[in-house]
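In the form predicted alone, a lone chain appears below as structure tokens.
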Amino acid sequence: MMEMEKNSLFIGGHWVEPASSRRIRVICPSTEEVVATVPEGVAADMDHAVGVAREAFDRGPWRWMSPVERADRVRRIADHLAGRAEEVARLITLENGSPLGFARQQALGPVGILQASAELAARFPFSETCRGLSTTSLLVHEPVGVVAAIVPWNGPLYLAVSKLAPALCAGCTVILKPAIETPLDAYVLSEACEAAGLPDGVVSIVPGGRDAGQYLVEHPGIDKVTFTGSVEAGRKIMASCARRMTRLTLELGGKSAAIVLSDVDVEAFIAGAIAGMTMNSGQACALLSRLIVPRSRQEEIVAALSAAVGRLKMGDPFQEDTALGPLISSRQRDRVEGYIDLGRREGATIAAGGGRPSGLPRGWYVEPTIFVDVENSMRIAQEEIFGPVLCVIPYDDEEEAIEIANDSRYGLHGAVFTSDLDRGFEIGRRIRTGSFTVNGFALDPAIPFGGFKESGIGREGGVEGFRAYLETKALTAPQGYEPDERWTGGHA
């Protein structure tokens, strides 16, 4: 494959020439090889990109345009994405292994969350009318200002688009930066707000390393940060917001539960036990990494589960037959093999995988591994590993199922798998976690994610995501004044 090569900047919807001559190289995990190299941007291209934002927030005319003109824009990028659906897959494939099948939902991931962020805003109420003790109130909801969008590698348009969408529909000015692993995806979303025809310095994405990503934090330009990562990345951000004030969201780490209850169909339950724990070759924040089962079932659990990771093709990522594929890089497999030599020495037993597959002997690869004899208080079991790594704990009854579960520093995601649906969503309450699932591994773009405990702040998705992007104003008057029609008018 010939190397693609990008030489410009996409800043307040222009392409620029970048202020140094750093390069990215972007090396496909499943070959190893170098497949593109694209502009590293640094602290004098986010001086840039913080300053067309500003001044677009601060002068432009997008924060004063209505929501249902601001919502015909972002529909325009939906369009174009969703015309370039295949293209988009591919780049994806090629930069992060994620099986092509898989890809193809991260690229029309995002068509979905464009879309149903538009519509949102055309009836979001930005105005509304509050009688309090003694005055009436107009309530007036603002965009917070210029955003900061940082965004990890493992689903990087579903992920930049999450945080961009809304942040453009509330009326706000973004600079986005992908992650140096995976800016080929942002290319393509930075062509797609070119046609969409925004106003200029409404957009800005500019890949770069951490020490950028800390700069655009720490701007003073900067009115809200939004951030998906480590908890330990996520714990920097929020100590560089807190000295400013800036508004901040936070989508950090998981070590999520899935509870299995007695009365539970086993063949029914596999394919969402076994998409829990390796969707993007576990590569994933909300994944069903720990398998809590009766022990009074337990071997027959784990034998069904081995059984079923044993089908799996693991290899080329272009292959249509192909359900997992390599991890990002050399590092992240340094890193989940070392956390299955620790599973090891903490004494947990290897029911299925642990090591690299045979016949693969280019890319990253890790086999899907499933841990038996595991205790709750294992490192391997608290801490989270980002591949494809499951713990399976036992329990003798669901009340202690239920303080396994919560005995997590985490909260992000969990699921239960029961005959009895009702019981299902009875656990669920009891459960400590931004989300959960009965009777399956599902996330809905158009639902409410984040997460309790260190899983993060805020929310993403829904309402409440679309609220993280908006300030509240109230204009008060004494008990009697109707607001006029020219305050009420529906902009931003």
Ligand code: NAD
The other form holds:
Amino acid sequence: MMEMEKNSLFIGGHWVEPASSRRIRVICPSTEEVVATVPEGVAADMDHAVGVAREAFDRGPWRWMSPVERADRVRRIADHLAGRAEEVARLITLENGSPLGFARQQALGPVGILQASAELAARFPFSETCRGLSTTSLLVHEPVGVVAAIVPWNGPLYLAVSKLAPALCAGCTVILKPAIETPLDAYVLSEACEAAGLPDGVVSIVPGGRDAGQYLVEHPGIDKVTFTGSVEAGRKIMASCARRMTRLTLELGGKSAAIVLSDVDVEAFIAGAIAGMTMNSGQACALLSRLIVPRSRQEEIVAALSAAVGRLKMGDPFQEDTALGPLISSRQRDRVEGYIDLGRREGATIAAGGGRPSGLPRGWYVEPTIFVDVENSMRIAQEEIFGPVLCVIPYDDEEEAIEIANDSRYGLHGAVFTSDLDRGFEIGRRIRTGSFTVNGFALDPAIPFGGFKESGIGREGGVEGFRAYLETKALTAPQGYEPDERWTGGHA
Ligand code: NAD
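What about the form predicted together with the named molecule, after the form predicted alone?
Starting with the chain above, the whole complex follows.
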């Protein structure tokens, strides 16, 4: 296969020479071969991008355009991506090894996110009258300013667009930094932004490493950081933002629990549990990586799960029937294998998997692995592994199950499997996570998503996610002055 080569960076809506000669080598996780090289963004590129974004925000037309006009441009980005969805899906599979079926969801999901954001923004009350105790004010919801968006490699386009779409609809200007592992889909996103005819300076997309990310976060021209990735990086970013009170949204890791109630129909719940364990080959923040099961039904449940995992096809992610692909890198495989060894040493037992699959000499594959006899205090039950590894933890009564689910420093997602939906909702209310599903594993980009506890701060998606890109201003005039239609007509 011919190596792809890109030589420019998309800064402020233009294709420009990179500031340095440094290159990113994109390695395909299933073949371990270099498939592309692209310029690596460095501090000087970030200076350039922030400079034009600042200028565009402070003096450009974007933030003063009507929400409907902005929404129209955002829909054009969606149209462009929709027309290239298959190409994008294949690029994602090439760069991060996602099975093609799942990569297709990652290519089409962003189209829906852009459309939903545009629709929401076009009818959002950007200004509203607010009656106080002695005054009447106009509340104006203004764009927060220049946004630095930093995303990881596991759902590259989906996570990027989850930030870009609401930020643009709100009237912000954006510098997006894709992960160094996955810059290829970001080139298509750049082309989509170019095709949408956004004003100069509004969007820059600069792939780069941690140093470039850190430099961007600390840049004095940035008003808001929105980040998805590891807790460790999130903590550092939060500390950096504290210095200048830079606004911040963090979407971090998880160790989400699925509670299985004793009334469950095992056959009915298997598909949801397997999806919760193996989504994106185990590399997703919302995975249901702890399964909390009634001790009396543990054996039956583990047997059914092990049989189902054994039927999953692992291998070339480009093949249509592949359910599990490789992990992103040899480093990530080392990390996951390190946790599998740790689980054995901690006294857990492997019921399925535990090694590398046979017949796949190339690619960073790890078998889907089920641990039983897990205690929730073990590190394999407390730490995010980011691989296809499930911890099965038995309980004796439902109160204990709820306690185990909540005994985590994370609070991203969760689920319950039961025949009694009311009981499922009752349990959902008691679990301290940002989202929770009764009987399934479902994520919807138009529903707010985010974490309690160390899983993050703030929400993405829906109105709550949109508000993360706005600042509220109270404009107050002397008593007797009533703001008229010109002010309350909905524009920011
Ligand atoms: P990471 O958090 O280190 O990197 C994610 C993104 O943040 C990348 O674009 C990276 O360049 C950037 N970044 C890293 N440190 C930064 C900093 N100090 N300032 C600004 N930007 C910074 O994740 P990783 O190295 O790709 O993976 C490490 C681990 O993180 C994984 O094993 C996994 O457990 C976890 N992870 C979680 C998620 C998630 O969605 N929760 C996603 C990816 C990785």
